[in-house]
Partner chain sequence: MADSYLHRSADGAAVSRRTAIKLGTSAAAIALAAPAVIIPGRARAADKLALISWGGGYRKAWEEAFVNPFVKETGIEVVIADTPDLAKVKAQVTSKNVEWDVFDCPGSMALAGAAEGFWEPLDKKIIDTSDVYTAFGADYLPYYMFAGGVGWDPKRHAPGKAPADFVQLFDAAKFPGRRGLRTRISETLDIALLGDGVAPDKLYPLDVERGFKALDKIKPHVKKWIAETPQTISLVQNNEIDFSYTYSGRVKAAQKDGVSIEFSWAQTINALNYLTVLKGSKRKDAAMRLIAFTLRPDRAAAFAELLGYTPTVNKALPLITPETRRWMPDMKNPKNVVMDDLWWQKNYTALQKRYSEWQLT
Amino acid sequence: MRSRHVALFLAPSLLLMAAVFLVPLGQMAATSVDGAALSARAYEELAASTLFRRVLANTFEISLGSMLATLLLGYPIAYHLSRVPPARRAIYMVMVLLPFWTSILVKSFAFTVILGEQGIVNSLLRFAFGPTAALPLLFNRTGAIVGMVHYLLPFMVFPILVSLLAQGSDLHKAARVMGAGRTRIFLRVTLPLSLPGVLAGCVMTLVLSLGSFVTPELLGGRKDLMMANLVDFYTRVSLDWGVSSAIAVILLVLTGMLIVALARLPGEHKLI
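Output the coordinates of this single chain in the form predicted in complex with the partner chain.
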């Protein structure tokens, strides 16, 4: 297909993309500099604000932490799923998706029952180790990350699973016939070939968690304020849309930079 034919076929979706995505983004960027005035007031205010800096650091800490935790938990799950027969795999996949479909308010109640001071985990700990043995698992950074991981898991498991399934069982068979043991096959064949899926999963979970705020609000502590909370405040309460746009623009730019850096990691398959 010649280039201009491709362009013609893609034109409708590109136009749609421009209309519903690029134009509002452009308007938002314009709002952040106060329209034609091109004033840096909003950005100056943010640069001087300790609140903003703290929240920015918070947001990246929580997001990167959630991404790593999701990776550590999600890879073994995806690996196991790739090795069970398709019928069972379908059932397990539904189980992985279930938390995704539950409302966050319901989930926060459930998590309180499990992780709270009087919850199942701590009750078991007290039963095993005495009345003082209790872990603060809720309303702090741990609680926030647990809640986030619970939501983000499908976004990590599925790309990795797809990548693992695409590998084809003949590769493993060939490696075994050649005498390779399980560990060597995993480290030299399975893992390297699954890296594109890992990367995709990491990018998705990172982007999703950077923009979130309800989960940390419900399950985290007072120190777990996210950028999205700030945007919400400036948009709905203080009605200073210049600053809220500026925050959004900054978040967008930083996220974009992070994704490009991740996608260009030296390796076999680059996403970009």
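Numbering follows the first chain given and starts at 1. Computed from a predicted model, the values in this text were never measured in an experiment. Between two forms, the rigid core is defined as the largest C-alpha subset superposing within 1.5 Å. What changes on going to the form predicted on its own:
- For the motion between these two forms, the hinge, where fit shifts from one rigid part to the other, lands on L46 out of T142, L46, D240, L22.
- Relative to the larger rigid part, the smaller one turns by 14 degrees between these two forms, according to C-alpha superpositions.
I would like to compare: after the form predicted in complex with the partner chain, may I see the structure of the form predicted on its own?
This part shows the chain on its own.
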């Protein structure tokens, strides 16, 4: 009886999810095989396409680079937040959430002012090191990764922060009693126990990076196209909905395989 009540309670939300997610997903999968014709034309065309292979490689390179850069920036931030008093931590957490306060489109245009040839960063470099000190930071892979890291940072910080806050202070006290210094405590206690949060943050940032469209479109170069940009090309320019749907299906399958692989890590590093 109780399970029946639970099912009735969940039915509206499940129907809504099916309507807005599963039905379009099914239509996309059907379009990729030409509906009832069950043709593999789109997948065969992609398998023979040099452009698709190059864009797929770009997607993983940029996504992995963004994930690693976000981890290198996010872990120290999360570690610092875990060591400050709760009242101050709340203020700092609001600052971490600042990227969510503005549309990703507006932020991408803002980075053109910051990273451009005459932007703030290059102006400071010229002022400090001379007129030839400017760096190419925009409309290339560097610009795309910088913009994506700015957007992804909260998704890395908060899972790691949760893992760090879950560690009892008694563990660190016991390690100090046994003669361990700060560095040894971090490497042997804090870091290993925070790995589930690190993996959760890596999964979220990597999945979000794989589907990025706006940031690489506005801040990346011609050689930095990603899968979502290729879907847009086949949808709007080539008008080949079968191939664009096939690309979306492949991206979905690759993302799902990645999540499952990381979720099946053995022992204490499991995510789910």
